[in-house]
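There is one chain below, alone, in structure tokens, taken in the form predicted alone.
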Amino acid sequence: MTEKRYDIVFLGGGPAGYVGAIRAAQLGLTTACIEKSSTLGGTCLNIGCIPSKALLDSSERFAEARQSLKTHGILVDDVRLDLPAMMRRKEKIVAQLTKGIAFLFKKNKIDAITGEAQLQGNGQVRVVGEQTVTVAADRIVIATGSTAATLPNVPFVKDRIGSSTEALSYPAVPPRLVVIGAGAIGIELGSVWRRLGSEVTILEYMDRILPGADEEIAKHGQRVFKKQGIVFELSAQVSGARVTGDECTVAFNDKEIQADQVLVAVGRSPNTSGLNLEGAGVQTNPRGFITVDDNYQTSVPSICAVGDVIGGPLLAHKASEEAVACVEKIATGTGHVDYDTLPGVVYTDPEVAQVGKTEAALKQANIPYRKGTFSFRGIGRSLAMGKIDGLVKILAHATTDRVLGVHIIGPHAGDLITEAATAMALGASSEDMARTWHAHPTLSEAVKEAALDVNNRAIHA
């Protein structure tokens, strides 16, 4: 057993671990990153954000070729699906990005160590891989991310009932797909397989889809997704699932539904198994997430934690920013994450994006506000694209006019939301957003019109 010492060591090579490692190296710290997988990038790059977006894009193009290109005067005959080729494209994109991280590690002189990490105390980490080694560091940052959550009454059955990992690599289009959970993952992957030909039914425990999203936007989304062929069963309490031969049966409420595949998409849990947190003295909350202070420090002063493993919105960009802030606090004494302007995106068609407070949250907090909305149906660029479903909604303080929340469902909402996040980070008012240049014809004009509508001044409504 050998030992090597570093200034800082990251456990996990995902969006928190690899980004934090690069920033640490930039700040002059000797850095290592321990990752149990043979490739860097974590869940996001390997079995999450990137492969799902690759399939979302490919499936959207397939659906367009079959259904909507003719409205543009483009006639495509005999459109067929080559699912293996679609999967190969996805895998090629993943490989390119993971290799890119490996290159960045080499460029920044970061040691990548492959193996299972176990905290040993006294700044030591035991790494069990092809060889067992001990790594020592002044600071250890836990960035091991999350894993797909399960339901106790829905056991995973190979090739039939599984998580998003399996749903990203089905060998064939399932004729019938049941998705448990109408959050971002469930609706995104449900959309992929619906476009490719599945009959998709989504079961959701709550009485609405997209929990956490603004309710008006979620209702609009449900109408659009229903028109696309997705069936929603809301207030559905799943009581069990079984596999008989090649058929799955899911029981909910007083009903049963049959399917060829079942996707369980009920959230994610902290990935801390095998880390020896208890033995190292690292405390967790009742849900298993690691508890940290404002400096991302755990109950052990030399150990920090960032990303999904500490809870909050489980988003890759949140994990990355936390890792950067954590490292900067360690190296320079200052670092900051503005959680009030953290955007979230659901990459369906149309996309759903939000930043800041929802209308329900403002009402609950008794914060006075004004609302402005504008439909993409009134935007020339949307009409030219044939993407008119959706709207922009801006919530501003009734007295100060400061923007408190922006919610978008529509084409490229995930890109448009950055303007809103920037405006909110700078303390902008709806008047500021309304008087900012928005080129014509662009989708961003919907943001300008919604900002104008906060004060009943929309031009094209």
Ligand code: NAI
Second form
Amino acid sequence: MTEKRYDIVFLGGGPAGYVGAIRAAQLGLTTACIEKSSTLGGTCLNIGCIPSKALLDSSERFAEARQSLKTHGILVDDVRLDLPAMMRRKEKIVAQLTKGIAFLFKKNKIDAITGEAQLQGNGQVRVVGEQTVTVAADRIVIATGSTAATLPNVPFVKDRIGSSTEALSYPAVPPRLVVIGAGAIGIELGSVWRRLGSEVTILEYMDRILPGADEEIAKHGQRVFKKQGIVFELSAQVSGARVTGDECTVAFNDKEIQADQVLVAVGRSPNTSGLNLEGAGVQTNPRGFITVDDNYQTSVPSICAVGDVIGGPLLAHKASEEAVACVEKIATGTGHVDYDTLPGVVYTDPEVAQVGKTEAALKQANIPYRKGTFSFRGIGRSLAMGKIDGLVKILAHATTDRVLGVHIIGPHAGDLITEAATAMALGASSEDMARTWHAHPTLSEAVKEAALDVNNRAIHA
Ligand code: NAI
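Any chance you could show the form predicted together with the named molecule after that form predicted alone?
Once more the chain from above appears, this time first in line as the rest of the complex follows.
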């Protein structure tokens, strides 16, 4: 058993751990990152954001070739699917990105250690891998992420009932796919397989889809996704699932539904098993997420935690920013994450994006607001693209006009939302957004028009 000493050691090599490690090395700290998988990048790069976006893009092109290219005057006969080739493309992208992180680690002189980390107390971490090693560090940052949550009576059954990990690699298009949960994962992966030909039914416990999204936007989304052929069963209380031969049966309310594959997408749980948190004195909340203070410090002063493992929105960019702020606080004394302007995006077609407060949250907090909306139907570029479904909604304070929330469903909403996040981070008013240049013809004109509409002066409404 060898021992090596570092200024800082990260447990987990996902968007929190690997980004934090790079920032630490930039700030002159001797750094190691312990990752149990053979590749760096965590859930996001290996079995989350990146492979799902690869499949979303590929499946969108397939659906376009089959359905909408003809509206552009492009006739394509005999469109067929080569699923193994689509999967190979996805895997190539993942490999390229994960190798990229290994390269960045070498460039920044960060030691990547492969194995499972276990806290030993006294600043020591045991790593069980091909060899067992112990590393010591002045600071330890837990960035071990999250795993798919499960439901009590819905056991995962190999090849039939599983999580997003399996749904990113089904060997064939399932004729019938049942998704449990209408959150980001359920709708994104439901969309992928719907476009590739599956009959998709999404069972959702609540009476609406996309929890956390503005209700008006979520309702609009539900209408569009329904038009694309996704069947929603809302207020569905799933009581169990079983597999008989090749067929799955899911029971909900007083009904049963049959499927070839079942995707369980009901949220995620913190990844803390095997870390020896209790032994090391690191406290968790009742849901198992590690509790931290404003400096991301746990109940043990030399141990910090960032990313999914501390809860909040389980988003890769949130994890990365927390890791950077945590390291900067350690190395320089200051670091900051502005949670009020944290954007979220669901990569469906159309995309759904948001930043700041929803209308319901403003009402609940008794904050007076004015609202401006604008439909992509009124935007020349949208018409030219053939992507007219959706709207931009801007919520601004009724007296100060400060922008409090922006919600978009529409083409490239995930890119358009950055303007809103920047504006909000700089404390902009809707007037500021309305008077900012927006090139013509671009989709961003919908943002300008919605900002104008806050004061009832949209031009093309
Ligand atoms: P989620 O929390 O977004 O949605 C889960 C849904 O399942 C909720 O609507 C919930 O009401 C429903 N649900 C819970 N129990 C149920 C039951 N027994 N029966 C039926 N429905 C039930 O979780 P999801 O979609 O699994 O995603 C996990 C995390 O990953 C989320 O925090 C999400 O934000 C993040 N993520 C973000 C993405 C993005 O930013 N594009 C993409 C994928 C995931």
